[in-house]
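There is one chain below, alone, in structure tokens, taken in the form predicted on its own.
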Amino acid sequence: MPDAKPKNLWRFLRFTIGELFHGSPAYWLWVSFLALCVAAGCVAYYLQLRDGLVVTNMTNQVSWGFYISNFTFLVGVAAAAVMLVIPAYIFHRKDIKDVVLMGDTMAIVAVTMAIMFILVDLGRPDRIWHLIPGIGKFNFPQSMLAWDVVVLNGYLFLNFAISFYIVYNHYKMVDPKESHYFPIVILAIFWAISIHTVTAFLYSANSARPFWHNPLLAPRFIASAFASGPAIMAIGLQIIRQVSNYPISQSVIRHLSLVTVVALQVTIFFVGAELFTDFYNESEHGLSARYLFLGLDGHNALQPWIWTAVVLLLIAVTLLMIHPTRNHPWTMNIAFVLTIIGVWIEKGMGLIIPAYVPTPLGEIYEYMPSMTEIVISIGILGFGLLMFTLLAKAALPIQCEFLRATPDNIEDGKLCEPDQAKAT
């Protein structure tokens, strides 16, 4: 049967694309408010193009800001996969592998929010042709932002590439063979660190920028990525539970709570070792830390952002490292959002904007993100929320399915309900 293989395949391709347009009223209310946002987003960038850079308050004292900022977040949520990867696949945990999926998709999503970041953040994007090896010059590998782009679309292809063997061998009820994904699997683990530290040497070598000439900002950025990441992961993987029945275990849940608070402390660690280095001797290396955290000639624009983000975080980490608030579902998922909301900050308006002021000739700009960066920010956010919604739309029956044949392969939770396949 030569034809078997395209037949199968466009089978599952029809039964992904049909679940699409099957779901609850509450599923039809939520991808119109995410294509709302789509739609708000796509009008900003318009004017955007139409008029140029100039509609953000991006200049060229601070040429790099709040696009910037969610792509260097972005790129760490994305990284932060890997905290479910190497569990199910390294250590064998079924409870973990049955939801590792989930896992590698928020992987592909952040990946794309985050190139489209970079895309938004061009002036003229139609020039990205000169990143095309063989038509432009890709200055790889002298180039680190030639290494980041490699990173980047190297990482999303291998999460797409493992997301499509293992749930289309689910959707053929075939146990797919892990000699043939796990080389990728390792593949994706190193990989997985290489994109966050490829980001942050593209700062650090900036040395004409103290703030971010820093050794320590790679595993910074790691630490910081493994705390938020998870966090993220872990109210993702609870929302699907209650709107899905699909069987994710508690334990999958505390593995991740766990793996957040000892990334938010060593985070934190991080950032005192830093303050330190700026503070006690001071020098003029340190002024733009003193301006972030104290202010600068009566310029205090990021005081209250960075301020905040250490208040939310060291509140989020004291609830974590107390065992009844961390296994509590309130405190818990408090904390989750504390740390969320705490690292964006603290990697994004903390640290991208900083490093500009003061300028290397002693110029002091206060930035702020205009109207139309956060209206292009929502409708990139509103456009991943969709991806994941529709991915997960497409996988979950899929998985529902597949584990109903083969109750074996789940430990704790419980199977999918036995219409579940048609009732995302």
Given for the second form:
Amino acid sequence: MPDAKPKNLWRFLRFTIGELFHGSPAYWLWVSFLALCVAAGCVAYYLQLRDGLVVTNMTNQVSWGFYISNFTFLVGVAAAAVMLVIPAYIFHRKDIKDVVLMGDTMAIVAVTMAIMFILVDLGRPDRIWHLIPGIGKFNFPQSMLAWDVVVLNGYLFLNFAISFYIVYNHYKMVDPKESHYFPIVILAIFWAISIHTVTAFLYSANSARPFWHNPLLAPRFIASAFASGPAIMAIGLQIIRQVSNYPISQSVIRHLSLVTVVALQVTIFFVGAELFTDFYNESEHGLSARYLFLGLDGHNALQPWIWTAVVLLLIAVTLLMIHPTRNHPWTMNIAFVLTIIGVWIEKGMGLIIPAYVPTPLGEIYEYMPSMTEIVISIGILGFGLLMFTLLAKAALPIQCEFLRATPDNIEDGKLCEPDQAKAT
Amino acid sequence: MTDQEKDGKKQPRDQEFNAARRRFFAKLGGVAVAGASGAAYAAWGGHTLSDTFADFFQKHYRQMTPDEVNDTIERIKRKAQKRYGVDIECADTPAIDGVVFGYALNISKCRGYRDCVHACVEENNLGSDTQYIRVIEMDEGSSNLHAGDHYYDPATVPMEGKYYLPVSCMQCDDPPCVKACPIEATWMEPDGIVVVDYDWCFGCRYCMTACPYQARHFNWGHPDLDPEKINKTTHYLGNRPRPRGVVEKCHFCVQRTRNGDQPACQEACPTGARVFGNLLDPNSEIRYILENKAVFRLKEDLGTEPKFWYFRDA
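For comparison with the form predicted on its own, kindly provide the form predicted together with the partner chain.
In what comes next, the whole complex appears, and the chain from above leads the way.
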């Protein structure tokens, strides 16, 4: 805990790092479990580096697979942090402002994971420096991938800057100066929309891939991101409330569930609009959609996936549309989980793979991830959760201390009870 | 041309730097060889430390000075010697002024023998999982690619009611793959050939996604070349042995065509279906075809301006 000594950056770092090593057995168990996932991922990645991407199931026909699917989903999760940032900083909702830092943290973690998924997808990660302007050759503004590099790294930096500034000031028991961080917050809000728009443009730019080449892709991306992201945040916040003494008002969860249900309705409408266009007067451009939903020439590997997603999303949206089930903790959380899985399929495998089936020359070649791809992905997921756990572990005591010192900041008057819940 | 001019202006400073860099690497190399050369060998996958260093920091082809290109070519030769035990030649013949290559293919003559495919594999040192040319068996009276057969049995060709459509890189004049590459590892040369710097590409494969013709191929593993069959006449931007984890594609046999020869697929075609030449030469055969035959291009509606035309005998 912060003491009477002068609070400088050095002490701040020492305090936060020290905090990581004080935890209950449950904390250590959780951290070890995640470390194990990361270790497994590292081993699998080592094998991939040694033998090449031939250990994946990707082919010249389906040249992007599970990695890029997960990347796409995570960019959406990162963007969705604005669903806390906007009410907190623009509409000054106190209850949300108390937890907005967790939204920023989730954005940092999701972007980091997204970037890691790109890295493991590269054939020659040793040449990543070719991207650095000046010493490399950065094809900006021509290449949409170059745009994506800019917006993702920029978003990472912005969120890190905001979070660091706020936590550090809270550590010093100073109210962060709004004039200092507000312009960056505004920038970060637009930037969040841009990361997902640019990622959608990355796909929709390709006239070679009719499945993506349509202007609805970016709006669809944003809509499903604002469904899955808040669902993940809501579950994360409830877990934090369980395992720490950090006060999280139920009104925040209610807010997130409302955002989720609205975004889900829009998502389902958009998907329906695309299906109508693809199937009413079916053309060769609709073959990918046919493959995804109905199978093509006896190939239907993705059919069970997409129908699972459709069913999950429909159940989720129904549960969240009915007031009693939206407000009941059980049904609400079930709806959140279904939303996350449903969007992960729809925005991941369901969006990336069909663009390659059939190929632009009409060939059908099916794809399912290999064990290596799955283990590496689990490793990255583990890394992300570990990163979130550690960041939260370091930041929460500081937040609690600050909130305790300024009780008017807490809406329902709940306080961080010092050391009461520390055991868990 | 403009790029070369730009390079020319930069040259003095670069040369100074490179001389220093070479001296540095030479010393490193000396140390590696004089010292525990055995250990260094194993640790760097059979390469000297200096080669490994130089490989890692190798510049983009179009940013290299002539000296650097020569150094790089020497390294390429050493690598081929170490991996395959063959001495290759590796040229960097530039584009010829006043030449833009184009291709025309007579569908009426193509019988689907795939001799072009195999000649290309041999000429261009392709691994066993890579073919730059794909011949599709199409239903007569239909241009639906999805209904075509990519894996027809060559023993039975030509089949009644079918025609054959060979597809390879169209060398688009507005290539979506070049636009897609985030690090300019692929570009169009002055003679219209879209090439890849295999030592610059970092294998993101976005170009493969962008290509409407399935013309780009990735080295998922290390290309499995038979040392006996390696074509030793190679070009930096063409058929030199490729590393793992990078994209490659048809380059109109740049190692042959810039020396005035025909591409391997053209030479191999037993029916004379293929016509290759200089689009800027009004007396060329390809110009005659473009001006006198009912030519069409595959997926012309996408606006990528392919320099590859199809036609039929009327």
